[in-house]
Amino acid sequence: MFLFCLIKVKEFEFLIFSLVFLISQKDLSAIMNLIFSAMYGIYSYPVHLEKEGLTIDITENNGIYRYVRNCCGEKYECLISSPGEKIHVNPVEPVNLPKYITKYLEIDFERVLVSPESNIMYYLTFPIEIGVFLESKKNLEPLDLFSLQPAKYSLYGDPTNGEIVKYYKSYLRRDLPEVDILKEGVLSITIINSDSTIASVSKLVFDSYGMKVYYNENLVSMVAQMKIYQKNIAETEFLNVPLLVGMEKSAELYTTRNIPAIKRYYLMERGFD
């Protein structure tokens, strides 16, 4: 017991002594993300940040700075030029591990039939991608790209002309789940039937272009919605709100890498049950 109040003091002595450090800085995101124990955030280097198992370093050595990540026995590592600048850590789309194969996640659940014009609200989880940016005179260019989560991929649609899918299980609630956020997000789903029949539903289509992914300390969201038009055919979009107050709005892959974001919504054609 002894030994254990010991370490706490000690871990209590370094938080003290890092804020005051951080306030002499004015790094107020710092401030905050050292306060909540977050991977998430911007940070201005040298830095380490560790979260477990997962260890972000930034050094520096002579003039030259050294960026270091070690994730499930992977080691990444490579040189930085610019001194002074600041990284930004958060979830991003997650369609491009272990290699970009496609752009579109397919969220499986149990079926569930929804009444005729009628709408309703659902939780999902989906798996995250964990992007780092290098933000140097206010572009993003990206530095690092990995995940804690194992991918799968599958089909949507008959084989001759079906999609690739990146592929993910979940299950649907009504009320938040808890999730590990540097493993899984939450998507609040809204169903909005608009034919006159029941619909049977057991599965999401998204194109990735549109995802608009926020976090805060203790969550990772996407807020969505299904327009069912008719028997096996409608329409998935994101919206570009956080599901709580309060939330950051991640950093795009696809906006740092310049891809066009022609369309913000993917017809599901080939039915979702």
The other form holds:
Amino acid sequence: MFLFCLIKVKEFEFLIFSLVFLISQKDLSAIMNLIFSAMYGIYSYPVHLEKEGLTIDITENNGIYRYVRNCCGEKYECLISSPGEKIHVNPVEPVNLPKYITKYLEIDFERVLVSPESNIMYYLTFPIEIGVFLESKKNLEPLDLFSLQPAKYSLYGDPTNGEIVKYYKSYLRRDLPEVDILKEGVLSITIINSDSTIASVSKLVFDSYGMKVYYNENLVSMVAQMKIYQKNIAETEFLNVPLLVGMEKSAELYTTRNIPAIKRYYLMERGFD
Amino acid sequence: MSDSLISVFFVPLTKSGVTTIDVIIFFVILFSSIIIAKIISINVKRRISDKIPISDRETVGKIISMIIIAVGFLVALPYIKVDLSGIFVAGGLLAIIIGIAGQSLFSNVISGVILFFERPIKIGDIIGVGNVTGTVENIQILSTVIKTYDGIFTRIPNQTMFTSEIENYVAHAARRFEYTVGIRYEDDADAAIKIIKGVVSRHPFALKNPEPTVYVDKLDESSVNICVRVWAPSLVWWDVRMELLWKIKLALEDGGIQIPFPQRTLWFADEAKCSLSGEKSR
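And the form predicted together with the partner chain, for comparison with the form predicted alone?
What follows is the whole complex; the chain from before opens it.
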């Protein structure tokens, strides 16, 4: 308990110091980010986290630790029997809620025409699902999963041969979009058109088993690329790199659930327009 | 001394001339075949362990082992001077009897093998065969086990599976369902369509693509019928179908649109006469 208080005091001191520095620099957006961030990260417990109506509490009562999460009017509770361990709160592969029925994510956006034998980088956004993991003796175990973002599913391809995909509508940007990091992440996508004709692209489908999510206090990101081989055939793949230097890598659900990921790319054979 | 010892092995034990060495060879062949059968069946079971269910794996192992032992036994028999021609004649007769008696058994096995390669269903699929609907629990060599929605264990012989129409409800990724929602004639159908589209679009599993369709389908006796067609992932199709209908009903009521009871309006040609005759009759 003493240690916990000490950590809190240190965090508070750091916050005050940072605020004073930023006020002196007149950097308002950075001040807002500093005040309203601090949800993702690794925490020793007992702990209390709160942001935008979302609260995560781990309290201790007679040696029993109780995890309570309140989010969007929904409450989830469970008991933890490992004292003195840590929890990881970070964004995870966004294909699990409200129920895991597919491993694919489709991002739909306004059609863009890509010149033959060229490559171009855009920013898109993707939905956030937040995972809470219990770290015990270097092992990570999923504890909770929730999202502030409404979910929607779709079908990639036709009903006979298609795949069910988690659907998300986004907008193409050339500059880094400002997003609510509890709801949206930023996807950097490099479209490589290796075909000799103009490619019309309006959707991307990804396999979540290869997703590499990185986060810091202000941003959740993924970096991916799309290689267009010919009309209607392209390959999407995530790159295991952060968008910005110093970002932390998220604990992944598919690795903690021991799901073997054989291939990390997705072949879009049913078109991308 | 040693010659006399060796000669013991070659002394005929029976009238047919079976010697000790013949008996030893007979048992050596028999035991070797048992050991070989064991080794081969274990290896086969290991190889196919991830391809077929446990129950079938055991059956396959036993069949292989019995065939090897039977071959070993037949190879060993001549050493104890057993006339195989007699056995073959008897075996032939037995085979004919078994063949006639076990016709349906073989038919089930062959049907099972064909179903295994054709793969119209797999374990966990929700299927309908004849009047049985449920989840496939196991596909065995002779039969397929289905757990119905009531939790009843149902064993369907593979021959029946092979010759019946199988409806696999989850073979395709998505499945469509349909409602007919009746509204009053005085209600605004466009507003009702807008409300229904809103409810459908808010449901996560009502698929974005193929797009749901909502339209006025029929001007019925008591209501304007609106047809609602929604695609949902096959795995959660039933849940979505159950949830959406009630949500649509509540949303329409919130929007001031009512689902009418069956009704008939009667118009009389001469209301005055009618009321007069009504008074007279009273």
